[in-house]
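Only one chain is given next, in structure tokens, and it is the form predicted alone.
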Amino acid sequence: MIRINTNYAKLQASYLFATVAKKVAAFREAHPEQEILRLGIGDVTRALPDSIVAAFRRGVEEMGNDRTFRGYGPDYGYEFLREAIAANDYLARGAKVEASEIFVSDGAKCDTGNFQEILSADARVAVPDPVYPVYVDSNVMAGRTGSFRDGRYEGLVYLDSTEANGFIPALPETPVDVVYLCFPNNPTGAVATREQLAAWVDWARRHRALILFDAAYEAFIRDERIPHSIYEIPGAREVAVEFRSFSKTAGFTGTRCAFTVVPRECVAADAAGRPVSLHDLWSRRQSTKLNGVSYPVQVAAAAVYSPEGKRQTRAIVDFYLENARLIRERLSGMGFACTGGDNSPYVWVKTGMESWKFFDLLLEEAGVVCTPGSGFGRCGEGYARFSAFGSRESTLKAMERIEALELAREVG
């Protein structure tokens, strides 16, 4: 009988968001009359902007005509999209990124999980805690960890992100080869200053480590002092790979389009200690395992960078940011300590009780869904994540229901 990859047996029983979905489904079955207001998973709810839909249609129509039909596209994305990304997301901000260093894919979640495939099996990995679960689980699957004990995997280095440090983890005190960073952060909503990112880049250059930088929520940054890309920091091209997504920027959660930047200066070492280009390795990986993103989707993604596309997508992001402001303002008014919600679509809330107890209380007593902080790591216990991606009506209604529970007095 064929044997399985036993590293999968180390994984916890269920992916966080699958557990939330099961609990919500059970509640809905037991209470079919109850309206459920979802402020949990970070799925967008606003429709694609008109300019993007028009471009999408144009791409589909081209695929329906023999003269303009396209079969397999370029492995790394069409040049028109890669050039638009380089010009608008990087060069316009003074960050040197070339179109040839951009790899278009179907999701930042996929890329952050897959990138570790090109690294050695014995690479020492550091992750922040709380952490987006994919960073951890994909390395567990690859065999870089021991067993799960006391809320953490043996073999991983956890970087505590707490109220005391403003949810910005300190530099590792033990040697590591790879560190995952995410800013604006999922789940805490924290953002890193230019000085904080510069410290990370300097550390990585000194220790010859690699930073895997998840910037999927950069479109929510409104404070111009906050960098949108790690490549705004001098020296980052030598030590950092950046992941971005159109999901939250332009509503592509169901359309699927993202990209990863791997600068040519970014290198690792082979078994003999010789430098190897990570750009070349990722190129090889993608051309082997990915058939690319469909032409109509890439045409639609390129429309994000048109003048009308920029205006319309910014308006949608502003809408979600207003939801985040309302969530933070209302919960703060109830006495809860909150982080995020200004340059981020997430509000990280100190609950005053166990995370899953808080989740169950809101679901059962108010029909409101949040995400329990403990699902993001040991440092997330006692917190919950609220997402701003709902409608304005459901966001306000959810806050009213929570206020009616008078939780501030209960947890105060």
The other form holds:
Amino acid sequence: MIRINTNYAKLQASYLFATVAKKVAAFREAHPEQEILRLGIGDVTRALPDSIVAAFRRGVEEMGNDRTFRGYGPDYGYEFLREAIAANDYLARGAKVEASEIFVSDGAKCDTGNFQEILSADARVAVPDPVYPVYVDSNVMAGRTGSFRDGRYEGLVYLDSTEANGFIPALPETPVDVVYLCFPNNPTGAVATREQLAAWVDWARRHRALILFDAAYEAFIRDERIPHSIYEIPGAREVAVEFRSFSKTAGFTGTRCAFTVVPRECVAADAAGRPVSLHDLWSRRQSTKLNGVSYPVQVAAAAVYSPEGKRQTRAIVDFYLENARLIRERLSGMGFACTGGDNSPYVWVKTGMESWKFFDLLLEEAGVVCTPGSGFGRCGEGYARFSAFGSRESTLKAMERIEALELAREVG
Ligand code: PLP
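Having seen the form predicted alone, could you give me the form predicted in complex with pyridoxal-5'-phosphate (PLP)?
Up next: the whole complex, starting with the chain shown before.
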């Protein structure tokens, strides 16, 4: 009989969100009258702004007319979108990225999950802890790990993000070929300063390692001193690939559009130690396995860079940031130590008890749903993630209900 890829057998069941959903469903059944306030979700809730919907419609209209109809698009995205990205996201910030180095796709989840495919099977991989699970699971599937023991996969290097290091992991102490970094971070909400990113770029250059930089939440950065792109750091083009997404920037979680930047200088070694362009390999990979992103979606994504699109998407991000500020302010006021929430939609809260115990308490006593930090890795134990993607009303109501519990404690 045909055999499976046995690496899949090592994967842990998607315990976190499945368990959250199960517990919420059980609570709903037991308390049908209680309104549940969800501050656990990482999905946006505000509608696409009208300038983007208008562009989306124009794209659809063109598809419905023989004269303007388009079939398969370019493998790496339409030039109008790649040019808009290069000009607005990079050149405008003093980072040199050319349109030809941008690969448009239908999601940063796929790109962050797929990129490891073009690296050697024995590449030594480092991931932050806590972590966005896609980086870990895609490497498990590819066979770069051993079994799962005590909350970690053997063979992966885990970089602890803790209160002690301000949730910015220290440089690896063991040899590593590739490291995943994510700033603003999911789940901690931490952001890396220019100096911290420069230290990572310097490390990667010295060790000839590769940084896979996930900047899916860059639109939430408001502090002028925080870089939005790793390419704002000199020397990063040789050692870093960057992932971006329109999901959180412009409400595209259900529309699907993202992109990955692979600079031409970025190289890795072949079996004989000769340098090979990662740009060329990723081009080959994408043109083999992806047939591009829908034309109307790309027209809508390009509209994010129009003056009206910029204004409207920024206003929505500002709305979420105000929710995040309120969550942080109110929880801090109750005595909880909080990280994130100022340049990020996530607030990472020190719970003063086990993550799941805190989750159960908030659900049972207040009807409020958060995400237990332990679900993101061993270092997340004792924390919970609060998301700012809800409505203002439910955010405020959730804070009032938690305040009423009088959990007051010094957990800082
Ligand atoms: N990267 C991080 C860190 C995320 O949190 C998410 C979504 O929650 C993604 C990537 C996925 O983005 P996309 O919707 O473009 O697949």
